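A single chain comes next, written as C-alpha coordinates; it is the form predicted alone.
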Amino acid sequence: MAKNKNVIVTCAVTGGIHTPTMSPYLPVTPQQIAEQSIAAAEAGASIIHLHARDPETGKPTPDPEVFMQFLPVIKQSSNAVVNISTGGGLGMTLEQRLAAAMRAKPEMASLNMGSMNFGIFPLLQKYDSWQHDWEPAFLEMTKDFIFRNTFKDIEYVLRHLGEEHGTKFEMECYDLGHLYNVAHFVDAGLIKPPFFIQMIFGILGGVGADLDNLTHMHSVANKLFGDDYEWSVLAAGRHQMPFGSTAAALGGNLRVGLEDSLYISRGELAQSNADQVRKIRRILDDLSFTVATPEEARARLALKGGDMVGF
(Lines of atoms letter the chains of each structure in order from A and count residues from 1; the text may use other names and numbers.)
(Lines give C-alpha, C1' and ligand atoms only; values in the text may rest on other atoms or scores of the structure.)
(Ligands and ions follow the chains in the order given, each with its own letter.)
Protein backbone atom coordinates (compact mmCIF):
# COMPACT_ATOMS: atom_id res chain seq x y z
CA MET A 1 0.00 0.00 0.00
CA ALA A 2 1.11 3.54 -0.67
CA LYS A 3 2.35 5.44 2.35
CA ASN A 4 1.48 8.92 3.58
CA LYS A 5 -2.11 9.10 2.41
CA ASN A 6 -4.38 11.28 4.48
CA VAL A 7 -5.55 9.22 7.45
CA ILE A 8 -9.20 8.12 7.50
CA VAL A 9 -10.44 8.44 11.09
CA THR A 10 -13.48 6.39 12.05
CA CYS A 11 -15.30 7.11 15.30
CA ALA A 12 -17.37 4.31 16.88
CA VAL A 13 -19.75 6.33 19.02
CA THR A 14 -21.49 3.93 21.42
CA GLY A 15 -21.10 0.27 20.40
CA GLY A 16 -22.74 -2.70 22.05
CA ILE A 17 -20.14 -3.72 24.63
CA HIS A 18 -19.85 -1.06 27.32
CA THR A 19 -22.78 -0.49 29.66
CA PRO A 20 -24.13 2.67 31.31
CA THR A 21 -22.57 1.84 34.68
CA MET A 22 -19.10 2.02 33.13
CA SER A 23 -19.26 5.67 32.09
CA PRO A 24 -21.75 8.53 32.51
CA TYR A 25 -20.51 9.86 29.16
CA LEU A 26 -21.56 6.85 27.08
CA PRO A 27 -24.27 8.11 24.70
CA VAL A 28 -27.51 6.18 25.11
CA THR A 29 -30.47 8.19 23.84
CA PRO A 30 -30.93 9.04 20.15
CA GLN A 31 -30.28 12.71 20.97
CA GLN A 32 -27.02 11.87 22.75
CA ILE A 33 -25.89 9.58 19.94
CA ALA A 34 -26.66 12.25 17.33
CA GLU A 35 -24.96 15.03 19.28
CA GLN A 36 -21.81 13.01 19.94
CA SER A 37 -21.66 11.81 16.33
CA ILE A 38 -21.91 15.34 14.95
CA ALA A 39 -19.28 16.59 17.40
CA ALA A 40 -16.94 13.73 16.46
CA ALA A 41 -17.35 14.59 12.78
CA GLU A 42 -16.63 18.25 13.50
CA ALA A 43 -13.48 17.16 15.37
CA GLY A 44 -12.21 15.30 12.30
CA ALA A 45 -13.82 11.86 12.00
CA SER A 46 -14.80 11.18 8.40
CA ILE A 47 -16.69 7.93 9.19
CA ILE A 48 -19.16 7.52 12.07
CA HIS A 49 -19.79 3.90 13.12
CA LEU A 50 -23.16 3.48 14.82
CA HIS A 51 -25.10 1.14 17.08
CA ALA A 52 -28.37 1.96 18.86
CA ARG A 53 -29.48 1.59 22.47
CA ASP A 54 -32.74 1.44 24.34
CA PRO A 55 -33.05 5.06 25.54
CA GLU A 56 -34.48 3.94 28.91
CA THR A 57 -31.98 1.23 29.87
CA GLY A 58 -28.98 1.73 27.59
CA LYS A 59 -29.17 -1.89 26.43
CA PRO A 60 -28.13 -2.45 22.80
CA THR A 61 -31.17 -2.59 20.52
CA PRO A 62 -31.54 -3.62 16.86
CA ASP A 63 -34.78 -1.62 16.44
CA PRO A 64 -34.66 0.33 13.15
CA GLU A 65 -37.11 2.86 14.60
CA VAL A 66 -34.52 3.85 17.20
CA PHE A 67 -31.82 4.20 14.52
CA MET A 68 -34.12 6.39 12.47
CA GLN A 69 -34.39 8.82 15.38
CA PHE A 70 -30.72 9.76 15.01
CA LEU A 71 -29.60 8.84 11.49
CA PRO A 72 -31.41 11.72 9.71
CA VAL A 73 -30.19 14.19 12.34
CA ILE A 74 -26.58 13.17 11.78
CA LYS A 75 -26.99 13.37 8.01
CA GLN A 76 -28.57 16.83 8.17
CA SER A 77 -25.83 18.23 10.39
CA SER A 78 -22.73 16.50 9.05
CA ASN A 79 -21.11 15.33 5.82
CA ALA A 80 -19.56 12.32 7.55
CA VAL A 81 -19.97 8.82 6.14
CA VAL A 82 -22.54 6.92 8.22
CA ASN A 83 -21.53 3.33 8.95
CA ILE A 84 -24.17 1.12 10.59
CA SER A 85 -23.22 -1.94 12.59
CA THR A 86 -24.36 -5.38 11.47
CA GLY A 87 -22.69 -6.83 14.58
CA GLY A 88 -25.44 -5.35 16.73
CA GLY A 89 -25.42 -6.48 20.33
CA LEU A 90 -24.03 -9.80 21.54
CA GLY A 91 -26.78 -12.41 21.41
CA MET A 92 -28.86 -10.84 18.62
CA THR A 93 -29.86 -12.96 15.62
CA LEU A 94 -28.50 -12.15 12.17
CA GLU A 95 -31.94 -10.89 11.15
CA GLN A 96 -31.99 -8.50 14.10
CA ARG A 97 -28.43 -7.35 13.44
CA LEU A 98 -29.26 -6.56 9.82
CA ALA A 99 -32.61 -4.86 10.36
CA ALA A 100 -31.42 -1.27 10.71
CA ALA A 101 -28.91 -1.42 7.87
CA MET A 102 -31.45 -3.00 5.51
CA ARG A 103 -33.88 -0.19 6.37
CA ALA A 104 -31.34 2.64 6.14
CA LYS A 105 -29.27 1.41 3.15
CA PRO A 106 -26.15 3.23 4.37
CA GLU A 107 -22.98 4.02 2.45
CA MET A 108 -21.11 1.68 4.80
CA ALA A 109 -21.84 -1.07 7.30
CA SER A 110 -19.62 -3.21 9.47
CA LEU A 111 -19.27 -6.90 8.61
CA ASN A 112 -17.66 -9.36 11.00
CA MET A 113 -15.54 -11.81 9.05
CA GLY A 114 -15.69 -14.92 11.21
CA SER A 115 -17.27 -16.66 14.18
CA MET A 116 -15.41 -16.38 17.46
CA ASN A 117 -15.50 -16.52 21.22
CA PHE A 118 -16.21 -12.95 22.34
CA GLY A 119 -15.54 -12.56 26.05
CA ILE A 120 -16.37 -9.36 27.88
CA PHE A 121 -17.08 -11.08 31.20
CA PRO A 122 -13.78 -9.87 32.78
CA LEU A 123 -15.43 -6.44 33.02
CA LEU A 124 -17.62 -7.91 35.80
CA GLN A 125 -14.68 -7.68 38.17
CA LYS A 126 -14.35 -3.90 37.84
CA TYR A 127 -17.72 -2.86 39.30
CA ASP A 128 -19.44 -3.52 42.63
CA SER A 129 -22.92 -2.31 41.66
CA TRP A 130 -24.89 -1.74 38.50
CA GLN A 131 -27.41 0.81 37.24
CA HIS A 132 -29.49 -1.84 35.45
CA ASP A 133 -30.12 -5.52 36.09
CA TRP A 134 -29.38 -6.45 32.48
CA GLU A 135 -25.74 -5.31 32.66
CA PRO A 136 -24.08 -8.05 34.76
CA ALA A 137 -26.17 -10.75 33.08
CA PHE A 138 -25.14 -9.45 29.66
CA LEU A 139 -21.46 -9.63 30.57
CA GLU A 140 -21.74 -12.98 32.33
CA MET A 141 -23.35 -14.73 29.35
CA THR A 142 -20.25 -14.15 27.23
CA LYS A 143 -18.44 -16.91 29.15
CA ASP A 144 -20.52 -19.35 27.09
CA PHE A 145 -21.12 -17.36 23.92
CA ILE A 146 -19.98 -17.73 20.32
CA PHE A 147 -20.32 -14.64 18.14
CA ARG A 148 -21.73 -16.31 15.04
CA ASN A 149 -20.59 -15.15 11.61
CA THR A 150 -20.60 -18.23 9.38
CA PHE A 151 -19.68 -18.26 5.69
CA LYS A 152 -23.41 -18.49 4.94
CA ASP A 153 -24.13 -15.47 7.17
CA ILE A 154 -21.37 -13.39 5.56
CA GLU A 155 -22.49 -14.29 2.06
CA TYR A 156 -26.07 -13.33 2.93
CA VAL A 157 -24.97 -9.87 4.10
CA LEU A 158 -22.73 -9.33 1.08
CA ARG A 159 -25.54 -10.23 -1.33
CA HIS A 160 -28.55 -8.63 0.32
CA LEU A 161 -27.05 -5.50 1.85
CA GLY A 162 -24.05 -5.11 -0.42
CA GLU A 163 -25.22 -6.09 -3.90
CA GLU A 164 -28.88 -5.08 -3.50
CA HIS A 165 -28.34 -1.74 -1.76
CA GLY A 166 -24.83 -0.69 -2.79
CA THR A 167 -23.52 -0.64 0.77
CA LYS A 168 -19.76 -1.13 1.19
CA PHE A 169 -18.28 -2.76 4.25
CA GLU A 170 -15.91 -2.14 7.11
CA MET A 171 -14.74 -5.77 7.25
CA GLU A 172 -13.91 -6.46 10.86
CA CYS A 173 -11.06 -8.94 11.27
CA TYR A 174 -10.38 -10.09 14.83
CA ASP A 175 -7.79 -12.67 13.88
CA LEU A 176 -5.51 -13.81 11.08
CA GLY A 177 -8.01 -16.34 9.74
CA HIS A 178 -10.53 -13.56 9.17
CA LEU A 179 -8.22 -12.03 6.57
CA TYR A 180 -8.28 -15.34 4.70
CA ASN A 181 -12.08 -15.34 4.95
CA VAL A 182 -12.06 -11.94 3.21
CA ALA A 183 -9.77 -13.41 0.54
CA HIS A 184 -12.24 -16.27 0.02
CA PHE A 185 -15.04 -13.84 -0.75
CA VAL A 186 -12.75 -11.73 -2.94
CA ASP A 187 -11.94 -14.85 -4.97
CA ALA A 188 -15.68 -15.61 -5.17
CA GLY A 189 -16.32 -12.14 -6.60
CA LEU A 190 -18.55 -11.03 -3.70
CA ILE A 191 -16.04 -8.48 -2.37
CA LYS A 192 -14.68 -6.07 -4.96
CA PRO A 193 -11.90 -3.52 -4.56
CA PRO A 194 -11.36 -1.05 -3.14
CA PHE A 195 -12.37 -2.65 0.15
CA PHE A 196 -11.85 -1.62 3.75
CA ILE A 197 -10.25 -3.97 6.29
CA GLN A 198 -10.61 -3.11 9.99
CA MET A 199 -8.07 -5.05 12.06
CA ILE A 200 -9.20 -5.43 15.68
CA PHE A 201 -6.92 -6.14 18.62
CA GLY A 202 -7.46 -6.80 22.31
CA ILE A 203 -10.86 -8.55 22.42
CA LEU A 204 -10.78 -11.73 24.52
CA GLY A 205 -11.27 -14.48 21.95
CA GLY A 206 -9.52 -12.57 19.16
CA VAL A 207 -5.93 -11.59 18.47
CA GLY A 208 -4.13 -9.94 21.36
CA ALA A 209 -3.06 -6.31 21.51
CA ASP A 210 0.59 -6.92 20.69
CA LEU A 211 2.23 -4.70 18.09
CA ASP A 212 3.90 -7.76 16.56
CA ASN A 213 0.40 -9.01 15.73
CA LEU A 214 -0.43 -5.71 14.05
CA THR A 215 2.64 -5.75 11.82
CA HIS A 216 2.12 -9.44 10.97
CA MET A 217 -1.55 -8.98 10.05
CA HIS A 218 -0.63 -5.96 7.93
CA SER A 219 2.05 -8.00 6.16
CA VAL A 220 -0.34 -10.87 5.46
CA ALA A 221 -3.03 -8.49 4.23
CA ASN A 222 -0.54 -6.94 1.82
CA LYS A 223 0.30 -10.38 0.45
CA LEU A 224 -3.36 -11.29 0.07
CA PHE A 225 -4.72 -8.02 -1.30
CA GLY A 226 -1.87 -5.96 -2.74
CA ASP A 227 -3.07 -2.49 -3.68
CA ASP A 228 -6.77 -3.43 -3.72
CA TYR A 229 -7.56 -2.46 -0.14
CA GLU A 230 -7.53 0.23 2.53
CA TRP A 231 -6.80 -0.87 6.06
CA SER A 232 -7.55 0.49 9.49
CA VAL A 233 -6.79 -0.50 13.07
CA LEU A 234 -8.69 -0.38 16.32
CA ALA A 235 -7.56 -1.69 19.68
CA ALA A 236 -9.54 -2.07 22.86
CA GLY A 237 -9.02 -0.02 25.99
CA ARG A 238 -5.60 1.45 26.76
CA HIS A 239 -4.21 0.19 23.46
CA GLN A 240 -6.47 2.49 21.42
CA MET A 241 -4.12 5.43 20.87
CA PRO A 242 -0.80 3.52 20.53
CA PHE A 243 -2.23 1.13 17.95
CA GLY A 244 -3.95 3.91 16.01
CA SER A 245 -0.74 5.92 15.91
CA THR A 246 1.24 2.89 14.75
CA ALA A 247 -1.27 2.16 11.99
CA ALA A 248 -0.92 5.71 10.69
CA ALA A 249 2.86 5.43 10.73
CA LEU A 250 2.59 2.24 8.65
CA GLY A 251 0.41 3.95 6.05
CA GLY A 252 -2.96 2.84 7.40
CA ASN A 253 -6.06 4.37 8.95
CA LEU A 254 -7.53 4.15 12.43
CA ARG A 255 -10.64 4.01 14.60
CA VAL A 256 -11.34 5.62 17.96
CA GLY A 257 -14.56 6.08 19.96
CA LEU A 258 -16.29 5.07 23.18
CA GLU A 259 -17.23 1.71 21.67
CA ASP A 260 -13.56 0.73 21.81
CA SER A 261 -12.31 2.61 24.89
CA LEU A 262 -14.03 4.68 27.57
CA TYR A 263 -10.83 6.54 28.47
CA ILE A 264 -8.91 9.53 27.20
CA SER A 265 -5.78 8.83 29.27
CA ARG A 266 -4.73 6.59 32.14
CA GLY A 267 -7.53 6.51 34.70
CA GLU A 268 -9.44 9.41 33.12
CA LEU A 269 -12.75 8.79 31.38
CA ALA A 270 -13.27 10.49 28.03
CA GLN A 271 -16.12 12.97 28.37
CA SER A 272 -17.09 12.58 24.72
CA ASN A 273 -16.20 10.79 21.52
CA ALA A 274 -14.96 14.11 20.16
CA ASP A 275 -12.34 14.17 22.92
CA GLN A 276 -10.80 11.01 21.52
CA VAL A 277 -10.98 12.28 17.93
CA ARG A 278 -9.28 15.51 18.94
CA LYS A 279 -6.57 13.62 20.80
CA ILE A 280 -5.69 11.31 17.92
CA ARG A 281 -5.81 14.27 15.57
CA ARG A 282 -3.27 16.11 17.73
CA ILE A 283 -1.04 13.03 17.61
CA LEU A 284 -1.40 12.80 13.83
CA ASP A 285 -0.63 16.51 13.47
CA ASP A 286 2.53 16.07 15.55
CA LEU A 287 3.54 13.17 13.29
CA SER A 288 2.93 15.36 10.19
CA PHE A 289 -0.10 13.40 9.02
CA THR A 290 -3.31 14.94 7.70
CA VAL A 291 -6.81 13.70 8.49
CA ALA A 292 -8.90 12.70 5.47
CA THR A 293 -12.13 14.55 4.76
CA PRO A 294 -15.39 12.62 4.29
CA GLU A 295 -15.19 13.24 0.54
CA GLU A 296 -11.65 11.86 0.41
CA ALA A 297 -12.83 8.78 2.31
CA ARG A 298 -15.75 8.34 -0.10
CA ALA A 299 -13.43 8.56 -3.10
CA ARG A 300 -10.86 6.12 -1.73
CA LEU A 301 -13.50 3.59 -0.65
CA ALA A 302 -15.70 4.06 -3.76
CA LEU A 303 -18.82 4.77 -1.69
CA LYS A 304 -22.18 5.51 -3.30
CA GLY A 305 -22.63 8.92 -1.65
CA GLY A 306 -24.76 10.32 1.12
CA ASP A 307 -27.62 11.16 -1.26
CA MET A 308 -28.14 7.45 -2.04
CA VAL A 309 -29.03 6.26 1.46
CA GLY A 310 -32.47 5.46 2.87
CA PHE A 311 -32.65 8.09 5.61
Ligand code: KMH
Contents of the next structure:
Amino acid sequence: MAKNKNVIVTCAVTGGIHTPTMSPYLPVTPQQIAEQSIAAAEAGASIIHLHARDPETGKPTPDPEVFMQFLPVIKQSSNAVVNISTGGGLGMTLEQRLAAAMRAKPEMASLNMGSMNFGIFPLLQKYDSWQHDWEPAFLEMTKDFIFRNTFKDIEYVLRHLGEEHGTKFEMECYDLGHLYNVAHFVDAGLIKPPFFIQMIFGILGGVGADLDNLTHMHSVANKLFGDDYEWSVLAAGRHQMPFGSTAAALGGNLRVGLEDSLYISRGELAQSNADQVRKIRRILDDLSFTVATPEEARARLALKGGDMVGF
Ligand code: KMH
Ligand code: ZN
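In place of the form predicted alone, output the structure of the form predicted in complex with the named molecule.
In what comes next, the whole complex appears, and the chain from above leads the way.
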Protein backbone atom coordinates (compact mmCIF):
# COMPACT_ATOMS: atom_id res chain seq x y z
CA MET A 1 0.00 0.00 0.00
CA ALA A 2 1.25 3.49 -0.85
CA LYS A 3 2.58 5.50 2.07
CA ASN A 4 0.29 8.31 3.17
CA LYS A 5 1.45 11.68 1.92
CA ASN A 6 1.76 14.54 4.33
CA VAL A 7 -1.28 16.81 4.34
CA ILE A 8 -1.03 20.14 2.54
CA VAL A 9 -2.96 22.63 4.67
CA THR A 10 -4.14 25.79 2.93
CA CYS A 11 -5.41 28.68 5.03
CA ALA A 12 -7.76 31.20 3.38
CA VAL A 13 -7.45 34.09 5.77
CA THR A 14 -10.16 36.58 4.87
CA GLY A 15 -11.94 35.85 1.56
CA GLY A 16 -14.63 37.93 -0.04
CA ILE A 17 -17.78 36.47 1.49
CA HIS A 18 -17.90 37.26 5.18
CA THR A 19 -18.33 40.87 6.30
CA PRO A 20 -16.94 42.80 9.30
CA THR A 21 -20.22 42.65 11.25
CA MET A 22 -20.01 38.87 11.32
CA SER A 23 -16.77 38.66 13.29
CA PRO A 24 -14.42 41.16 14.94
CA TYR A 25 -11.61 38.70 14.20
CA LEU A 26 -11.97 38.81 10.41
CA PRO A 27 -8.73 40.43 9.16
CA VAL A 28 -9.42 43.58 7.18
CA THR A 29 -6.41 45.89 7.09
CA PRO A 30 -3.17 44.96 5.32
CA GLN A 31 -1.49 44.69 8.71
CA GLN A 32 -4.17 42.36 10.06
CA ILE A 33 -4.06 40.23 6.92
CA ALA A 34 -0.25 40.00 7.10
CA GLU A 35 -0.20 39.18 10.83
CA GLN A 36 -2.87 36.51 10.58
CA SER A 37 -1.24 34.98 7.49
CA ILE A 38 2.16 34.76 9.16
CA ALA A 39 0.64 33.24 12.30
CA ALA A 40 -1.33 30.72 10.23
CA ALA A 41 1.88 29.71 8.45
CA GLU A 42 3.69 29.35 11.78
CA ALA A 43 0.84 27.13 12.96
CA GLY A 44 1.36 24.77 10.01
CA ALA A 45 -0.36 26.10 6.91
CA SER A 46 1.89 25.68 3.88
CA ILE A 47 -0.29 27.69 1.47
CA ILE A 48 -1.91 31.04 2.28
CA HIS A 49 -4.91 31.96 0.07
CA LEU A 50 -5.40 35.71 -0.06
CA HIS A 51 -8.02 38.32 -0.90
CA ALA A 52 -7.76 42.01 0.00
CA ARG A 53 -10.21 44.36 1.68
CA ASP A 54 -10.67 48.09 1.81
CA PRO A 55 -8.95 48.99 5.09
CA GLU A 56 -11.70 51.51 6.00
CA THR A 57 -14.85 49.57 5.20
CA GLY A 58 -13.74 45.94 5.04
CA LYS A 59 -15.33 45.57 1.61
CA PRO A 60 -13.48 43.18 -0.74
CA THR A 61 -11.21 45.17 -3.06
CA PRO A 62 -9.31 44.10 -6.18
CA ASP A 63 -6.81 46.97 -5.82
CA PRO A 64 -3.25 45.65 -6.41
CA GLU A 65 -1.90 48.51 -4.29
CA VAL A 66 -3.69 47.10 -1.28
CA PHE A 67 -2.37 43.61 -1.99
CA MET A 68 1.13 45.04 -2.28
CA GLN A 69 0.83 46.36 1.27
CA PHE A 70 0.73 42.84 2.70
CA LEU A 71 2.32 40.48 0.15
CA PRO A 72 5.95 41.52 0.78
CA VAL A 73 5.38 41.48 4.54
CA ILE A 74 4.15 37.90 4.39
CA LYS A 75 7.05 36.91 2.16
CA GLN A 76 9.61 38.45 4.51
CA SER A 77 8.33 36.62 7.57
CA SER A 78 7.27 33.26 6.23
CA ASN A 79 8.18 30.61 3.71
CA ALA A 80 4.53 29.78 2.96
CA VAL A 81 3.30 29.59 -0.61
CA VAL A 82 1.32 32.72 -1.45
CA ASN A 83 -1.87 32.03 -3.40
CA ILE A 84 -3.82 35.03 -4.69
CA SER A 85 -7.53 34.72 -5.38
CA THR A 86 -8.82 35.42 -8.87
CA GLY A 87 -12.37 34.91 -7.57
CA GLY A 88 -12.09 38.26 -5.82
CA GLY A 89 -15.27 39.66 -4.34
CA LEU A 90 -18.66 38.85 -5.79
CA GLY A 91 -19.55 41.40 -8.46
CA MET A 92 -16.05 42.27 -9.69
CA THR A 93 -15.19 42.02 -13.39
CA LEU A 94 -12.66 39.44 -14.58
CA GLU A 95 -10.17 42.22 -15.25
CA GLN A 96 -10.52 43.45 -11.67
CA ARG A 97 -10.30 39.92 -10.31
CA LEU A 98 -7.05 39.31 -12.19
CA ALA A 99 -5.32 42.61 -11.52
CA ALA A 100 -3.50 41.72 -8.29
CA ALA A 101 -2.33 38.30 -9.50
CA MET A 102 -1.10 39.74 -12.81
CA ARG A 103 0.91 42.29 -10.88
CA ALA A 104 2.25 39.95 -8.18
CA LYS A 105 2.84 36.86 -10.38
CA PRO A 106 2.43 34.53 -7.39
CA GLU A 107 3.38 30.88 -7.21
CA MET A 108 -0.33 30.05 -7.00
CA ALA A 109 -3.68 31.66 -7.73
CA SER A 110 -7.23 30.41 -7.48
CA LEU A 111 -9.15 29.57 -10.64
CA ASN A 112 -12.90 29.04 -10.44
CA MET A 113 -13.88 26.25 -12.80
CA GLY A 114 -17.41 27.16 -13.82
CA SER A 115 -20.18 29.75 -13.79
CA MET A 116 -22.76 29.32 -11.06
CA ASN A 117 -25.27 30.91 -8.74
CA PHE A 118 -23.41 31.93 -5.58
CA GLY A 119 -25.92 32.76 -2.87
CA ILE A 120 -24.74 34.24 0.39
CA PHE A 121 -28.03 36.07 1.04
CA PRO A 122 -29.19 33.54 3.71
CA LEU A 123 -26.61 35.19 6.01
CA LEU A 124 -28.86 38.31 6.01
CA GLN A 125 -31.18 36.62 8.49
CA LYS A 126 -28.48 36.08 11.11
CA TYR A 127 -27.81 39.75 11.90
CA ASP A 128 -30.08 42.60 13.07
CA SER A 129 -27.76 45.50 12.40
CA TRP A 130 -24.70 46.15 10.30
CA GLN A 131 -21.47 48.09 10.76
CA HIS A 132 -21.45 49.26 7.13
CA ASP A 133 -24.25 49.90 4.61
CA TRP A 134 -22.45 47.91 1.92
CA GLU A 135 -22.76 44.67 3.88
CA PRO A 136 -26.53 43.93 3.60
CA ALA A 137 -26.59 45.26 0.01
CA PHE A 138 -23.70 42.94 -0.91
CA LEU A 139 -25.45 39.88 0.52
CA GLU A 140 -28.84 40.84 -0.98
CA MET A 141 -27.29 41.26 -4.43
CA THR A 142 -26.40 37.56 -4.55
CA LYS A 143 -30.08 36.60 -4.99
CA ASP A 144 -29.70 37.76 -8.58
CA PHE A 145 -26.02 37.15 -9.18
CA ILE A 146 -24.17 34.77 -11.48
CA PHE A 147 -20.55 34.08 -10.57
CA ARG A 148 -19.21 34.21 -14.09
CA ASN A 149 -16.41 31.83 -15.07
CA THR A 150 -17.00 30.94 -18.72
CA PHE A 151 -14.73 28.72 -20.78
CA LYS A 152 -13.35 31.87 -22.38
CA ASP A 153 -12.66 33.42 -18.97
CA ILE A 154 -10.93 30.29 -17.70
CA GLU A 155 -8.82 30.00 -20.85
CA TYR A 156 -7.82 33.65 -20.51
CA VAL A 157 -6.56 33.09 -16.96
CA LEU A 158 -4.75 29.87 -17.89
CA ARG A 159 -2.96 31.60 -20.75
CA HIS A 160 -2.17 35.01 -19.28
CA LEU A 161 -1.50 34.16 -15.65
CA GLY A 162 -0.56 30.50 -16.04
CA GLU A 163 1.47 30.32 -19.23
CA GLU A 164 2.87 33.86 -19.20
CA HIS A 165 3.80 34.07 -15.52
CA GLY A 166 4.24 30.44 -14.44
CA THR A 167 1.53 30.68 -11.80
CA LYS A 168 -0.14 27.37 -10.94
CA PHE A 169 -3.74 27.10 -9.83
CA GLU A 170 -5.93 26.07 -6.96
CA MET A 171 -8.81 24.98 -9.18
CA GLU A 172 -12.03 25.65 -7.33
CA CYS A 173 -14.60 22.94 -8.15
CA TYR A 174 -18.00 23.54 -6.56
CA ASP A 175 -19.74 20.69 -8.32
CA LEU A 176 -19.15 17.54 -10.31
CA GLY A 177 -19.37 19.31 -13.68
CA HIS A 178 -16.45 21.52 -12.75
CA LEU A 179 -14.19 18.44 -12.67
CA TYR A 180 -15.16 17.81 -16.28
CA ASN A 181 -14.29 21.41 -17.10
CA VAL A 182 -10.84 20.76 -15.66
CA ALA A 183 -10.61 17.60 -17.80
CA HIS A 184 -11.53 19.65 -20.89
CA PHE A 185 -8.59 21.98 -20.31
CA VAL A 186 -6.26 19.07 -19.52
CA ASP A 187 -7.24 17.53 -22.87
CA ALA A 188 -6.61 20.88 -24.54
CA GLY A 189 -3.10 20.95 -23.06
CA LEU A 190 -3.72 24.12 -21.06
CA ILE A 191 -3.55 22.40 -17.67
CA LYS A 192 -0.53 20.21 -17.10
CA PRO A 193 0.19 17.76 -14.28
CA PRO A 194 0.70 17.94 -11.44
CA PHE A 195 -2.35 20.11 -10.85
CA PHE A 196 -4.29 20.99 -7.71
CA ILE A 197 -8.04 20.64 -7.33
CA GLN A 198 -9.93 22.21 -4.46
CA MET A 199 -13.30 20.51 -4.00
CA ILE A 200 -15.80 22.86 -2.36
CA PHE A 201 -18.88 21.80 -0.42
CA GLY A 202 -21.74 23.77 1.07
CA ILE A 203 -21.89 26.93 -1.05
CA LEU A 204 -25.50 27.69 -2.04
CA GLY A 205 -25.41 27.21 -5.81
CA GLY A 206 -22.78 24.46 -5.60
CA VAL A 207 -22.91 20.90 -4.33
CA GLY A 208 -24.12 20.43 -0.74
CA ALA A 209 -22.03 19.44 2.25
CA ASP A 210 -22.87 15.73 2.22
CA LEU A 211 -19.98 13.30 2.61
CA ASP A 212 -21.45 11.15 -0.17
CA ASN A 213 -20.73 14.07 -2.50
CA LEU A 214 -17.13 14.19 -1.30
CA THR A 215 -16.50 10.49 -1.90
CA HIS A 216 -18.25 10.63 -5.27
CA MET A 217 -16.32 13.68 -6.47
CA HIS A 218 -13.09 12.09 -5.28
CA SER A 219 -13.74 8.85 -7.13
CA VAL A 220 -14.72 10.68 -10.34
CA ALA A 221 -11.60 12.85 -10.07
CA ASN A 222 -9.50 9.69 -9.66
CA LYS A 223 -11.00 8.27 -12.84
CA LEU A 224 -10.45 11.49 -14.77
CA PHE A 225 -7.00 12.39 -13.49
CA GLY A 226 -5.34 9.26 -12.01
CA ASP A 227 -1.96 10.19 -10.54
CA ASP A 228 -1.83 13.55 -12.29
CA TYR A 229 -3.42 15.60 -9.53
CA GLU A 230 -3.41 16.57 -5.87
CA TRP A 231 -6.77 17.17 -4.28
CA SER A 232 -7.95 19.23 -1.38
CA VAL A 233 -11.27 19.87 0.31
CA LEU A 234 -12.94 22.88 1.83
CA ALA A 235 -16.43 23.03 3.26
CA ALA A 236 -18.36 26.07 4.36
CA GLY A 237 -19.29 26.88 7.94
CA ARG A 238 -19.73 24.06 10.45
CA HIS A 239 -18.71 21.47 7.87
CA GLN A 240 -15.15 22.82 7.69
CA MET A 241 -13.43 20.54 10.20
CA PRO A 242 -15.36 17.29 9.49
CA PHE A 243 -14.83 17.60 5.74
CA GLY A 244 -11.17 18.54 6.11
CA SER A 245 -10.56 15.60 8.43
CA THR A 246 -12.35 13.23 6.05
CA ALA A 247 -10.28 14.46 3.13
CA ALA A 248 -7.10 13.73 5.07
CA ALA A 249 -8.37 10.28 6.04
CA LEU A 250 -8.96 9.57 2.34
CA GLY A 251 -5.44 10.65 1.41
CA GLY A 252 -6.22 14.22 0.38
CA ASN A 253 -5.37 17.71 1.52
CA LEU A 254 -7.53 20.37 3.12
CA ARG A 255 -8.24 24.06 3.54
CA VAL A 256 -9.28 26.01 6.62
CA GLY A 257 -9.48 29.73 7.34
CA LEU A 258 -11.96 32.49 8.10
CA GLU A 259 -12.87 32.78 4.40
CA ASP A 260 -14.68 29.47 4.71
CA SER A 261 -15.85 29.47 8.34
CA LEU A 262 -15.82 32.09 11.08
CA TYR A 263 -16.14 29.49 13.82
CA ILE A 264 -13.80 27.31 15.88
CA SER A 265 -16.53 25.18 17.42
CA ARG A 266 -20.32 25.25 17.71
CA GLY A 267 -21.43 28.86 18.28
CA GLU A 268 -17.89 30.04 19.12
CA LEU A 269 -16.12 32.45 16.80
CA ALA A 270 -12.52 31.62 15.89
CA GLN A 271 -10.27 34.34 17.29
CA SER A 272 -7.78 33.91 14.47
CA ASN A 273 -6.96 31.89 11.40
CA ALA A 274 -4.08 30.31 13.31
CA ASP A 275 -6.60 28.92 15.82
CA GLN A 276 -8.29 27.00 13.02
CA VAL A 277 -4.93 25.76 11.69
CA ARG A 278 -3.94 24.60 15.19
CA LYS A 279 -7.27 22.82 15.60
CA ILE A 280 -7.03 20.86 12.35
CA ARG A 281 -3.42 20.11 13.17
CA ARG A 282 -4.45 18.61 16.51
CA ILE A 283 -6.99 16.46 14.70
CA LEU A 284 -4.40 15.39 12.12
CA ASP A 285 -1.86 14.62 14.87
CA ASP A 286 -4.43 12.46 16.67
CA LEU A 287 -5.05 10.58 13.43
CA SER A 288 -1.25 10.14 12.91
CA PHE A 289 -1.04 12.47 9.91
CA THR A 290 1.70 15.05 9.42
CA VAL A 291 1.31 18.43 7.74
CA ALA A 292 3.39 19.13 4.65
CA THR A 293 6.02 21.86 4.79
CA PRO A 294 5.87 24.68 2.20
CA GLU A 295 8.87 23.11 0.44
CA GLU A 296 7.08 19.78 0.21
CA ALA A 297 3.97 21.52 -1.16
CA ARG A 298 6.16 23.30 -3.73
CA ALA A 299 7.73 20.02 -4.84
CA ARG A 300 4.44 18.12 -5.06
CA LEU A 301 2.68 20.92 -6.95
CA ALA A 302 5.72 21.79 -9.10
CA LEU A 303 5.58 25.46 -8.16
CA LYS A 304 8.07 27.94 -9.57
CA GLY A 305 9.47 29.00 -6.17
CA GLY A 306 9.05 31.90 -3.79
CA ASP A 307 11.86 33.93 -5.35
CA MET A 308 10.18 33.94 -8.79
CA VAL A 309 7.26 36.18 -7.79
CA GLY A 310 6.67 39.87 -8.43
CA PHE A 311 6.65 41.14 -4.85
N1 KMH B 1 -14.76 31.46 -1.34
C2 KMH B 1 -14.62 30.07 -1.62
C3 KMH B 1 -15.90 29.34 -1.59
C4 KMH B 1 -11.66 32.21 -4.85
O5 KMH B 1 -11.11 32.89 -4.03
O6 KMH B 1 -11.34 32.17 -6.03
C7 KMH B 1 -13.87 29.77 -2.85
C8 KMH B 1 -12.72 30.67 -3.21
C9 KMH B 1 -12.84 31.38 -4.48
O10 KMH B 1 -11.77 30.77 -2.48
ZN1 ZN C 1 -10.98 32.83 -1.95
